[in-house]
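The chain that follows stands alone, in the form predicted alone, written as C-alpha cells.
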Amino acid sequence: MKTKIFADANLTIGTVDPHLYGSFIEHLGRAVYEGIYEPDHPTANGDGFRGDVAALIKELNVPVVRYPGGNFLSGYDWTDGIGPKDKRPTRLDLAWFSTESNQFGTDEFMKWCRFAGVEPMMAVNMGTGTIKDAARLVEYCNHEGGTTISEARKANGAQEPYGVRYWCIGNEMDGPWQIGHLTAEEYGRKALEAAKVMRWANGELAEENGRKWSGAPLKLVVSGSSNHEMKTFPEWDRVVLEHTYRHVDYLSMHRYYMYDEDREHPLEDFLGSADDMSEYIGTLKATIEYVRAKLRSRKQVKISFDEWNIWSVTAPRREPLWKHAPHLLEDVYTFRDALVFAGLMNTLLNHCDVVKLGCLAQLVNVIAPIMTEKGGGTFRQTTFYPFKAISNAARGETARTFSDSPVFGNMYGTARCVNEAVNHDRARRTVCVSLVNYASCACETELELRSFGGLKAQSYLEMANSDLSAVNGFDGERVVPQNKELPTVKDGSRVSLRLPPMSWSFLTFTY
C-alpha cells in the first residue's frame, strides 16, 4: 500500500489553543480519592495530593482540568465540599450510586491545581442546582471579599480570590440519565439566566445596557449534545444556542468510542472512529454558523470538546452500590485503543479552528491514561504516550493536509487507512507529523512538507505491536513508543517512510 501526504506552511487550518490538551476530574470511582488525593500515600504532600500522580500529569503537559463533573455535577451541592472537613456531610451520589464523603471539594481542587500546575475549569449544577447557586459559586471563587460568601472563602484559607476563568454551565442536560434532565427550551432559558448572573457576580456589566465589560470576563461553556446519536441532535444545539449565543463563548460536545465485538465488522468500525469524530465536529460547526447567521451576530462561538475518550461502556460494575470511591470504569487500554486514540487526537488538531478547548475524560483511574494503586505505584496506559507526544509538540498552527490514502468501509461509511496531522510551531521553528496506519499491511508513505524551510529530522517515535490486545500494567509497560532511526529529508521537504501495519508514528523536524 502506498500514500502521499502533502502540506504547505502557507495553507493552515487554524491556531492550536493549548487548552485543547485539557483533561477532566470527576467525583467518580477513584478519580479523586486514591487518584489525585490520598493523604496516607508515601508521596502525598501536606494537603494529601499524590506527588507521583502530579509528576505524570506534568509529563502529559495538561494545561486545564474540568471539575467536579460530569454526571456527578447535576446532583452536587458545592457548599457540601467547603469548610471544616469534620463537619462536611456524607451524601449519596445518585449519578454513580456511590457514597460521597466531601473530603475533597472546591478549595482542595484549587490547591491541587496549583500543586499540579494546571488551570481550573469549574462547572455549575444545572440539574438540581439553581442560577443563584451558580452565581454564588462564582462569587466564592472570584470575589475579593466583603460579602458573606467571599469571606467564607477567606475563613477556609484562601485570602485571595481564585480568579477562575473557565466555567461549564451544567453537563449533558439533553440526556434522560441526567439528574434534573431538561428539554432544550428549558435548559436554554435556564442557561441564559445562569450566564447572566454568573457574569454579574464576576463584576461584568451587561452588554444590552450599552456598557462595556469590567474586569476579566468569564469564558462560559453551554452544554451541547451528549453525542451525535441523540435523537435531539443537532436541534438541541440550535435551540440552546439561540437562547444563549450572545452570552457564552463555547458550545460543548461529548463523544466516547468503543470496540464492540458484537458488531458485524468490529475492528473496522472502531478504526473509523476518527473520521466519524470529524463528521460530528463538522455538523456542530455548521449549526453554530447557522445560529450566528440567524442572529446577525459577528461573535464567533467556538467548541469545547470537554469529554472525549475510548470507553468500554459495556463493562460490568465490579463494586457494590453506595461504596465510597469504588473501582468503577477502570478500563485497561490496549494497543488497539492507543491507535484509535492517536487518530482522535489528530482529528482534534485538524479542527483547531473551531475546537479550542478539549478535556480528555478522565485523567486518573477512571477511563484514564494514568492508573494508581492504593498506597502503591502507578502505570502509564497505552493511550498515555500519544497524548504526551502530541500535547508537548503539536503547538502553533495545524497545516491543511492533502492525502491520497486508500479508504476502508465501516459503519460510518468510509475512513482513511492513514490518518494524519501536521503542525507548525513558528516560535520554536518546529514541524511535527502524527501518522496512524490503520491498515493490516505496511504503507509506503511519502511526505511533502513545503514552505516550512529546510527541514531536519529531530525525533522519530513509533508504536507497533503484533498483538492488538497488548496492555500495560503495574507489572510492566509493554506497549511504549520506540525511538527509530531518523529519516533523510530530501531537498529540505520530502521524506519517505515505511509505516508498519497497525501503527502510530510521530516525527518532529526543525528548520
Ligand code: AHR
Second form
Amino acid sequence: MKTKIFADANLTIGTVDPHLYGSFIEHLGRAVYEGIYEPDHPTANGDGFRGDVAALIKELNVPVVRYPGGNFLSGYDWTDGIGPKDKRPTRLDLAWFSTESNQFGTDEFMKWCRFAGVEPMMAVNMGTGTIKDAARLVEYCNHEGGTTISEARKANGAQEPYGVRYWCIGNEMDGPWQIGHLTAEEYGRKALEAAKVMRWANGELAEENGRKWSGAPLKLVVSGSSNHEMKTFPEWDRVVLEHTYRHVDYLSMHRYYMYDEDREHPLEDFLGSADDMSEYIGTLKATIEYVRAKLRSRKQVKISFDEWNIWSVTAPRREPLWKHAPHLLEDVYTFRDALVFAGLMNTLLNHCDVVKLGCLAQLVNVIAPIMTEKGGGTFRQTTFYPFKAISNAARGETARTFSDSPVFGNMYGTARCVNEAVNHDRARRTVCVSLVNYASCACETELELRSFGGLKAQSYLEMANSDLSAVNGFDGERVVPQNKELPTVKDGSRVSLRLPPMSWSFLTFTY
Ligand code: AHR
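Could you give the coordinates for the form predicted together with ligand AHR, as opposed to the form predicted alone above?
And the full complex, kicking off with our chain again.
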C-alpha cells in the first residue's frame, strides 16, 4: 500500500490552544482516593497527594484538570467537601452506587492542582444543584472576602481567592442516566440563569451597573450532547445554545469509542473512530454557526471536548454496591486501543480552530493513562505514550494536510487507512508529524512538508506490535514506543517512510 501526504507551512487550520491537552478527575472509583490522594502512600506529601502520580501527570504535560465530575457532579453538594475533615458527611453517590467520604473536596483539589502544576476546571451541579449553589461555589473560590462564604474559604486555609477561570455548567444533562436529567428547554433556561449568577458572583457585569471591576471573566462551558448517538443530537445543542449563546464561551462535547469483539462492534468500526470523531466535531461546529447566524452574533463560541477516550465494556461499572473507592472502570488499554487513541488525538489537532479545550477522560485509574496500586506502584498504559509525545510536541499551529490514503468501509461510511496530523511550532522552530496506519499491511508513505524551511529529522518514535491485544501492567510496560533510525530529509522537505501494519509513528523535525 502507498500514500502521499502533503502539507505547506502557509496553509494552516488554526492555533493549538494548550488547553487541548487537559484531563479529568471525577469522584469515581479510585480516581481520587488511591489515585491522586492517598495519605498513607510512601510518596504522599503532607496533604496526602501521591508524588509518584503527580510525576507521571507532569510527564503527560497536562495543563488543566476538570473536577469533580462527570455523573457524580449531578448529585454532589460541594459544601459537604469543605471544612474540618472529621465533620464532613459520608454520602451515597447515586451516580456510581458508591459511598463518598468527602475527605477530598474543593480546597484539597485546589491545593492538588498547585502540587501537580495544573489549572483547575470546576463544574457546578445542574442536576440536584440550584443556581444559588452554583453562584456560591464561584463566590467561595473567587470572591476576595468579607462574606460568610468567602470567609469560610479563609477559615479553611485559603486567604487568597483561587481565581478559577474555567467552569462547566452541569454534566451530560441530556442523558436519562443523569441525576436530575432535563430537557433541552429546561436545561437551556437553567444554564442561562446559572451563567448569569456565576458571572455576577465573579464580579462581572459590575461595570454595566456603574461599578469598576478588574477581574478575569469566567470561561463558561455549557453542556452539549453526551454523544452523537443521542436521539436528541444535535437539536439539544441548538436549543441549549440559543438560550445561552451570549453568556457562555464553550459548548461541551463528549465521546468514548469502544471495541468489543464479542458484541456488535467489529474492528473496522473501532479503527475508524478518528474519522467519525471528525465528522461529529464538524456537525457541532455547523450547529454553533447556525445559532450564531440566527442570533446575529459576532461572538464565536468554541468547543470544549471535555470527555474523550476509549472505554471498553469489560471493566465493572457498578459493582460492588456502596463501597468507598471501588475498582470501577479500570480498563487496561491494549496496543489496539493506543492506535485508535493516537488517531483521536490527530482529530483533535485537525480541528484546533474550533476545539479549544479538551479533557482526556480520565487521568488516573478510571479509564485512564495512569494506573496505581494502593500503597504500591504505578504503570503507564499503552495510551500514555501517544498522549505524552503529542502533548509535548504538537504545539503552535496545525497545518492543513492533503492525503491520498486508501480507505476502508465501516459503520460510519469510510475511514482513511493512514491518519495524520502535522503541527508547526514557529516559536520552537519545530514540525511534528503523527501517523497511524490502520491497515493490516505496511504503507510506503511519502511526506512532502513544504515551506517550513530546511527540515532536519530530530526524533522518530514508532509503536508497532503483532499482538493487537498486548497490554502494560504493574509487572512491566511492554507496549512502548521504540526509537527508530532518523530518516533522510530530501531537499529539506521530502521524507520516505515505511509504516508497519497497524502502527503509530511520530516524527519531529527542526529547521
Ligand atoms: O467519564 C466517565 C463518565 O462518562 C462520566 O462520569 C460521564 O460524564 C460520562 O458519561
